[in-house]
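Take a look at this single chain in structure tokens; it is the form predicted alone.
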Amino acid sequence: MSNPVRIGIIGLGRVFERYAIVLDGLVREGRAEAVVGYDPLPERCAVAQATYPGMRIAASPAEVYGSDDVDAVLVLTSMNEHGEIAAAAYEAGKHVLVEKPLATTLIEADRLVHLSQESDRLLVCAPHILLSPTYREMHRRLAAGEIGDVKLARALYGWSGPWWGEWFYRPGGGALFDLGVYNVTSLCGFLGSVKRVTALVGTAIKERPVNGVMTPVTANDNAHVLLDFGNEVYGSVTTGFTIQKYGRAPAIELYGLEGSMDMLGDDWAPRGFEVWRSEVGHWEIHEEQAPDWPWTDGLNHLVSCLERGVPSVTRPEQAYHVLEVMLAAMKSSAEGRAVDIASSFPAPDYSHEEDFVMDERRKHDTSL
């Protein structure tokens, strides 16, 4: 595409401020423009138009999907709200960035997997974790075999919860869906799909103040979930609403036969990371490289896609079979048994990525 992306935003409240930093950037480089958007809650419209005065303020979702100045539109509702809005948008014509999860139920999300598989228009699944450079070279030292077979591994994120949306705390919400899916989605592009799945999932905090105000718990808010991708391939996961803080512990633990690789910081926010090899017998630092990348960094891959008409790296297949393995450890807990997976995704493909990169550095560089 020469011209700007066009772009129509449906939920213009906190994930939309992350996103707008990225949006704004876009923007400035001529290269996306910020069309029309909405949220139910006038406040947010005002504080959007005044940082984009060209936009227009839509009265429902249907006007911003429905508008035939808008290439492509952001998801960013409340988590229950995924799923129907993106499929109207993603029939309506559109290219969609869905934020996480992509839907709260297999029907829903099916259904986009099946409308991205029979289109040529992107759906890009957050979290946007496996574009972030950090995780890029972990994935390629991995491919590569730099601490070998990998038959462990440990995944950690959490805190004390939201207190501004009652519907983190409602059913479709949750600790899985809104901090869990950033790990399993680590983990999976890591080690591959998922093929049976053991947890613990409970509430343990069964009233919380919202907005000033004590609202009953009926979402999971405290989870310990076991992976087990095959072939003696064992993964954790630990997340909750119930963690006030946690110290130098990495994000990410990747234990294989010839070595260890550490995630320092969060998966969605990392701080570089640390490799052992024992062949070497000491760990090597290796410090984050992009401090500043934005985990709204998507509507940058998004934009970035369009612009060469190639795929977007994040599959929705993958953000499918996410959403299979946290209802799993959900059914798991309540069942007191282990939970098969059915579905299975591409591996990331960093291709195009790769192609990119080597093209920009060859406009700057003449030796290449």
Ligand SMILES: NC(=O)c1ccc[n+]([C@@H]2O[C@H](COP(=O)([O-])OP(=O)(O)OC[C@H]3O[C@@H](n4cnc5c(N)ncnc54)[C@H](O)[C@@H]3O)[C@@H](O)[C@H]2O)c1
Given for the second form:
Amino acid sequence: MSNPVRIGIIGLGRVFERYAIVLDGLVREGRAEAVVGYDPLPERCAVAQATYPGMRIAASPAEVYGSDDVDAVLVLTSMNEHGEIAAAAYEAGKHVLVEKPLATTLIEADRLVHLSQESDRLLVCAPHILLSPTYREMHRRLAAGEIGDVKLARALYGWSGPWWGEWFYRPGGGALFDLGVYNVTSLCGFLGSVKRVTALVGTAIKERPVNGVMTPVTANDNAHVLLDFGNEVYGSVTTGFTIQKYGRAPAIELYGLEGSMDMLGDDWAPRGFEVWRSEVGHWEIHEEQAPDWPWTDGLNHLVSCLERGVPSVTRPEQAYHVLEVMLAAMKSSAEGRAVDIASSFPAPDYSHEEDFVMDERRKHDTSL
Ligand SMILES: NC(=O)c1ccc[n+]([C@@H]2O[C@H](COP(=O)([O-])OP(=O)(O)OC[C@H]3O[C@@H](n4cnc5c(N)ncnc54)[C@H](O)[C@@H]3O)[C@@H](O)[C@H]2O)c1
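Same protein, different form: I have the form predicted alone, so give me the form predicted together with the ligand.
Complete assembly follows, chain above in first position.
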């Protein structure tokens, strides 16, 4: 692996600017280099070149993943393009980071998972929320049995919806793929594979302004999803481009037989967590330890895994599973029945990561 890791980027839209925050740090540390980028929109290429003056602009995605001086490709396009471009980049011999979902069909996602299983190159799939220090600390405490066996869980994420990118509102876009994907990924990381899904998924707002033009909405924007993890362990996800604001509702609520644990904030931007242990009898509040943690941290993780020669914490199989769950939710709603889930995935593997140690001085317990 070359040092610095040489990065090619396909899709230079809004999310590119968020990856650039992480990439800037890696470039400053001499650990990564922005080599080449591609976007069909010249104005987006101009923004990228202003950010990285040394970066070449390619004439096609193939020119990015076909470049000999690229080690890893970031696929940051609109969703329908993810599967095909990520597979082509992987087949071209590159490590790949792909934004969520990894593909919009199970056929494309299956191809990606199989490619990754036949190679030791990395395929890092967003969302990267299992990497946040808060998620990791909650995961560690759950595994240690702090609140006993979890039987019920609830997750919430939504907002009023993008005003850019018409593709968000067409099939292959939608609130489940764009927003629900976070909550489903979080709950699966905590509770394992889903066995069965029941859902209500619909389009509540039929027309929206996108880039100032009223645009018909043909993708879902409103969903309640029930997840059956087996053994009477149930979860729910509430998501939509139909939520103006929520108050202090936790992002994730986990109900164990010996206590409860909530993630505060959103799972892509945690604001600490709180734990109720029945034997203690009051809420223990843990302030956020990493308020600047970026949800584009998967890029740090990709580079760090390449440097250390270790696998990524999350496997592509989890991203496949989450896609299957979301597609099953749409099918359940359309057909008015529960839908079984065929896939499963290995538990997140934090064994190659340094322990994130809670800073006891910043932790304080509060009786509520
Ligand atoms: N914007 C966010 O807040 C956000 C947050 C997390 C994840 N994401 C994810 O990031 C991805 C991009 O979202 P965005 O908000 O940046 O959208 P965007 O519309 O701003 O950017 C997408 C870009 O992809 C380009 N593109 C389309 N087809 C392409 C192709 N074949 N090759 C190369 N480029 C192509 C478009 O021209 C556009 O510039 C989506 O998967 C989205 O779910 C977005």
